[in-house]
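Take a look at this single chain in structure tokens; it is the form predicted on its own.
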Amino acid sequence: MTNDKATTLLDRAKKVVRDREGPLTRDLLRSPGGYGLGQVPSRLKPDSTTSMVCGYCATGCSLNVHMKDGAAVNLSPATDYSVNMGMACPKGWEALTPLKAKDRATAPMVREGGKLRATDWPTALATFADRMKAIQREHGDSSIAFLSTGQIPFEEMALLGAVAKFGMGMVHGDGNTRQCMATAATAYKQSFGFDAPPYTYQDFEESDVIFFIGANPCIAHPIMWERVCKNPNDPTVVVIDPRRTETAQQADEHVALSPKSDLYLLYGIAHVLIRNRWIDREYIEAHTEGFDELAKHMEAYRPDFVAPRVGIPPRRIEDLARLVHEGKRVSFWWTMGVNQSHEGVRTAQAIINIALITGNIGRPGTGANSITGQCNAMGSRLFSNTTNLLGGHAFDNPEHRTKIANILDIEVDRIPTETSWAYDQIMEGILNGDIRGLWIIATNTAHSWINREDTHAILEKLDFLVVQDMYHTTETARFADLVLPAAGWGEKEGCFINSERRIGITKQVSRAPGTALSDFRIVKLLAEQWGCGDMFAKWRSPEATFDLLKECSRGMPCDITGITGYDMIDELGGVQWPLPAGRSVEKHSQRRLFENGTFYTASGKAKLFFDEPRPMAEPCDNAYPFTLLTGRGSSSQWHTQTRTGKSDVLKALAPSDPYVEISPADAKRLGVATNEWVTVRSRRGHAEARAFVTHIVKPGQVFMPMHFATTNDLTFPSFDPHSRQPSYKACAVSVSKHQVIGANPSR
């Protein structure tokens, strides 16, 4: 779009909205914080430096943004922030670049004659409301749904979830955090009584034994790995992963277990600990429930029984248990290798159980610690109003519904009494015709959802698809009937919550292009168009919304009523929850949970959960003899490359073509050399990729990065029964040498 055309649309939108919508909409367009059309940043001086948290991963680094003439021109990592202490990964250094991409969505777009065409905001708002209401009238309230994200401030998440469910009557809405953190959240809720990661990053530097299970922080969370490297205790680092990852290469020990055999291994370790009485009996009796049942269940998991199922010698299992026993401060860290599994919740709880029965929790350098993926996945887990009611409350609890209704000044019967369908159930609902209208915000479903070919077919079944995003070129936007242009990180304000529960602030340091608006303002305008705007009069701005959410958190484990506002968060270098009213903290304070051994269950004791291991849903066979592993392939790329793909620097730091790691033995048998094109097939589709022959993977296994869309042409739609998180990490594939050599056959 030309600048002249963008200006014309801007003027027209301002005029039409001013004439049609009255003073409330005019206030929405003019208010500070980057939420108005072409609004200049209002909180900052034109030539200054300000700090804000990064908008990529959940490490939550602080970046110094340098301003000139009212716009961000450069950035550098903050040296005085307790999270990153002057460090930044490649993505952080390039965080401003995606804002300047040529394919930014700069005006609303409506599909006409099969093509998306630019329009104005009044038309877009009316189109949204008219078509969604028409679907509801014909098919009922539950026929429209939304899919949210862990990439936007939690004030925007909360407003979105509240407007969709309380105002528009949507029954079902979930977030893309289902793809990364549902397992950890479910495991913590069941074991601790609340979704409560217990640690602080200082624990990386205070452990003497560190286990990484299905985690590769060297690539996925490099600043966390830097914290490990700063540990003065010369810790023993153990990596449990089928693949010899970058972290495994740096570790003291790499346990190359068979794919998805984690539960057997962890039960084997627990068996040895209990058998040898290498447990903290005093802590168990005072602070846990269910140990006798756990001990009985673990009797069967002798090392000689477990070893052939895990693919390592029995003595290795004994040695791992001894390491736990002899460590004074043992910490266990996991991420997607555990979470994205057909039995991820019980695997996470097996980790939690080992920490509990050995007393490795609540003390410095200990803990069963889930590393979060997205920048605001924790904010989504607490405040998105998807599968939990705001502030960690429950939709099916009458007292919780009454409390939230009173705080928000709405009728209690506006709050659903049932929990939403999960992401996969929403997708299944579309396939079955139960859901016909879908609103997708800041996520790229057409790339990231499991079994991509079926995902595309599902999206095509919708009567009406709305995509709200920074870019009009995402795989998902190509299916949209309506595209709403959204401001990105750095073009609006709000708060993120990182992996260690630290609330950090993000600020507007740049104008959103064209007529793009923040997600907050888009949702406010849609509420007004829908006719429910009065319900959200208190939600005047992100900071006013923060105050509402504080009240929603009152009395809950995540209570943040002691935070006075954005300035306090900024001045203290972030604030970890909980912080109830009347409690103070020092700048850059580090606080862990459960130091007193009291948990959030009714009894105050942690619960020990276990189950029989289950086989993978799709084992290998003669037709598909390889196990496909997936994961992050580069510290310079992120998720579906929607943003990182805009940076020439980041693209230069990672392979541009899809690639597949294959062992030398398998490559020799197939007659494949590094850089040759191969075809990887599953029962669902195929992918063309360059071969990378390496000892990083074992024979019988191959690895492809998740950043390439074609990887999800292969993945198997298997889900954990407790968290409903997809099992992206393992499926059966074949690999064959492609007939076309030296060129990408897909081009």
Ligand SMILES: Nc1nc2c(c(=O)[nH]1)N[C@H]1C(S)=C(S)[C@@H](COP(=O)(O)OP(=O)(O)OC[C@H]3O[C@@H](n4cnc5c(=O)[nH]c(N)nc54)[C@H](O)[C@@H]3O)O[C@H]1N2
Contents of the next structure:
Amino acid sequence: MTNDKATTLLDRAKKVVRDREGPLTRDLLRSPGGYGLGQVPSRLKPDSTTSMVCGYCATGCSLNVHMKDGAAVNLSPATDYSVNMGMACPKGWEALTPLKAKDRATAPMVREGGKLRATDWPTALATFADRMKAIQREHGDSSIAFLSTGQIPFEEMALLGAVAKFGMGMVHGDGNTRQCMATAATAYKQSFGFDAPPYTYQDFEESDVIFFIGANPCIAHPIMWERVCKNPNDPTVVVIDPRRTETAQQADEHVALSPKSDLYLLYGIAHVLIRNRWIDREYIEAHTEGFDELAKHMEAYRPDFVAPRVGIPPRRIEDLARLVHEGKRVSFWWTMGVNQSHEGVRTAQAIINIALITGNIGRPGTGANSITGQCNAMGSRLFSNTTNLLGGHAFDNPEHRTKIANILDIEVDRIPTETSWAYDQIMEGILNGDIRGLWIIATNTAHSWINREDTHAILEKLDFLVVQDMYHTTETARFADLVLPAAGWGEKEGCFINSERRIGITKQVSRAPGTALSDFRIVKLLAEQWGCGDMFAKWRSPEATFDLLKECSRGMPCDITGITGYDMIDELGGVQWPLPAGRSVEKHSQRRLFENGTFYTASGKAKLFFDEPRPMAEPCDNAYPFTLLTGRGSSSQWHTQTRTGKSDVLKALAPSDPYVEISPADAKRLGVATNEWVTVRSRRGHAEARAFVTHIVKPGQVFMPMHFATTNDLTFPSFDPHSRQPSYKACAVSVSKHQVIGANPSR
Ligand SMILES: Nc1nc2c(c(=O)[nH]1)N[C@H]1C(S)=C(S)[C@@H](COP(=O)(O)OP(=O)(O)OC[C@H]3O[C@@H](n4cnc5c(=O)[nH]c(N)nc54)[C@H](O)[C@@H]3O)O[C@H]1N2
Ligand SMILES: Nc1nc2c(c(=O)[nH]1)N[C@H]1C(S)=C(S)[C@@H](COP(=O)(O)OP(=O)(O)OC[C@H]3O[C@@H](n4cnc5c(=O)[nH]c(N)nc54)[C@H](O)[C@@H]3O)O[C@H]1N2
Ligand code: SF4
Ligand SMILES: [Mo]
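For comparison with the form predicted on its own, please write out the form predicted in complex with this ligand.
So here's everything in the complex, that chain up top.
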């Protein structure tokens, strides 16, 4: 279709809508800047190539999108971007395909007579405001809440969090980053004084010893793994994971520890380091607090005490400590095997402690480095206005509230004085009837939340559930009273922050289908309908919002006041925070934190935290003799598969049925072979899955990928007490051979 023809058709479509619907919709159609209804991308030439950051994982690769007649036709990985340098994983290559899926939500839908029916925006907006307000009037501000995401630009998250809390008066709102990054965020905040991952990806290439703890980058962050492969120092790579994962198979050493025994292992390593004086006394004195207490606590964790709890010989603990000691540049990287644990925060801090006491931080190739998950998990941690007030501020700090109120030009008493409930507390609140209206944006709770049976009962209990998603067919949308159709990545603009704190830009290269709108636009319209639109007049567009958030960051560790705007981010190949006003950076620069040993705590020193290890929430017993581990299964599947499941290419690259990894010894005992159906049972539910007989798991353990909804029918809802992150990765299950071999019993 030519541009002219598209414009004519669009004009006609606009006229039809204009004639039918009132002033609100007219305003919606007027929106400039590529975030309105079906317009030709405004910032880009119709036939051009533009680069933008990928919308899946937190690696933050840049993709060149090739446009013809104003529409994206193809893409290829950018070669001049420091993150990926010409590489992309299958999801990145296929990123445009899910936009064309048949089940895209193309119009708002309301539930009538038990069924979701298409409606127009004015009806949808009025339904939202009327129903939410009625609940709020009757049951108070705390009775309506929202659940947000790490997968939309942070300008959208910030607007959402601001409108929900300052405009609509909601008190509680959390994000799916709770399932993912809460542990790392809490650990960093306590230890460093701010949630600040210290590294830059260059560190992958500069280490001589690399530890991956509960991380499987070959599958979950393949382009980060490519960076490890480019390391010229022939580094020693150690993988600490109960499973012999793809990454473990590539590594020099695999420590197949017992599930959730990381704290013992890490304390054992710290014990040996301290006992042998393999520590950096000078660094400890100058830059840390609490070493004497730490050393005292670690006395008990002798290798012979620790080893049986970890399931490895004492000698290996000595050897691992020696490896840390002999390395010149040792880096420690962790992901969900640590974060998703009943004692995740202390485990993350045990890693941080080892880096600190050996002086492995703030230098090239070092660091205690949490790898983030979603494309904008870091953006959500700083700007979603859920657990933190915009820009890493605290809701319960009066000075912070005043600062933010002044920047946003709102009354300070619009800002809640208390921190929101966490995700699990919001779910609990629904169960108790305290929360009755819920607005879910860009997360698929009914699939991904821990212990799905309960989740479904909880969602059913709500008086009013709004689901704002790209697709109307998600597990969560099935429970919705109102579905708001959202534009996805590539259909709107804004910024993501990747794992190394690099702010990257995404653009509109494609039109959202039907009357789907960007989340930014949807939230603006809801604010107007609610009657608080004037409060957000300054939030004109994503880029105007970026400017506001910049101001919010001023003087904070994440200060980005030195970024002039989107063009600068584009030109420099992304910009890592911080970049305070007056400071300049080179194109493709690589910056790490704490080079001068000063942390964000009041004393400027990092704090050393430790605790007694606690038993697993649900240990195995005779009835449920296996430990179920869960996580990512393949590099071509993304979470609940609403997007990757729409690509034939990606589907061909991954198993289509749920499966369970089971050790050859256990399979033999149970009499099951690969591909046969088995039933996996926990105290909460059961799942049918195909057996995948493999040495990846040890006897007594099984693994199921999270990409199939049934996995969370089994998981046990336990949480880290400090971060409230769910412990998805360990519960007790049984496995039995299914009677009807070869047939799929779940269909
Ligand atoms: N292809 C693909 N890539 C993704 C995603 C995706 O869905 N698909 N999701 C993205 C997101 S949001 C995230 S958070 C990341 C997750 O990235 P990762 O955390 O790397 O992936 P997971 O498979 O969840 O978990 C990592 C490993 O933890 C191990 N583990 C389980 N229990 C323990 C334990 O007690 N101790 C230790 N040390 N290890 C344990 C598991 O065996 C698993 O191999 O991936 C991101 N990248
Ligand atoms: N058992 C088990 N469970 C897990 C995990 C595990 O390891 N094991 N990992 C946990 C982790 S780390 C994570 S991060 C979560 C992820 O869990 P979810 O967040 O539930 O997973 P997604 O499939 O990414 O869901 C994102 C939703 O947003 C929609 N969407 C995408 N882009 C947009 C957009 O621009 N706007 C709007 N409005 N919608 C959009 C998608 O269609 C999809 O429905 O799962 C957690 N659950
Ligand atoms: S590694 Fe992550 S950011 Fe890079 S292309 Fe794949 S999904 Fe996208
Ligand atoms: Mo995640």
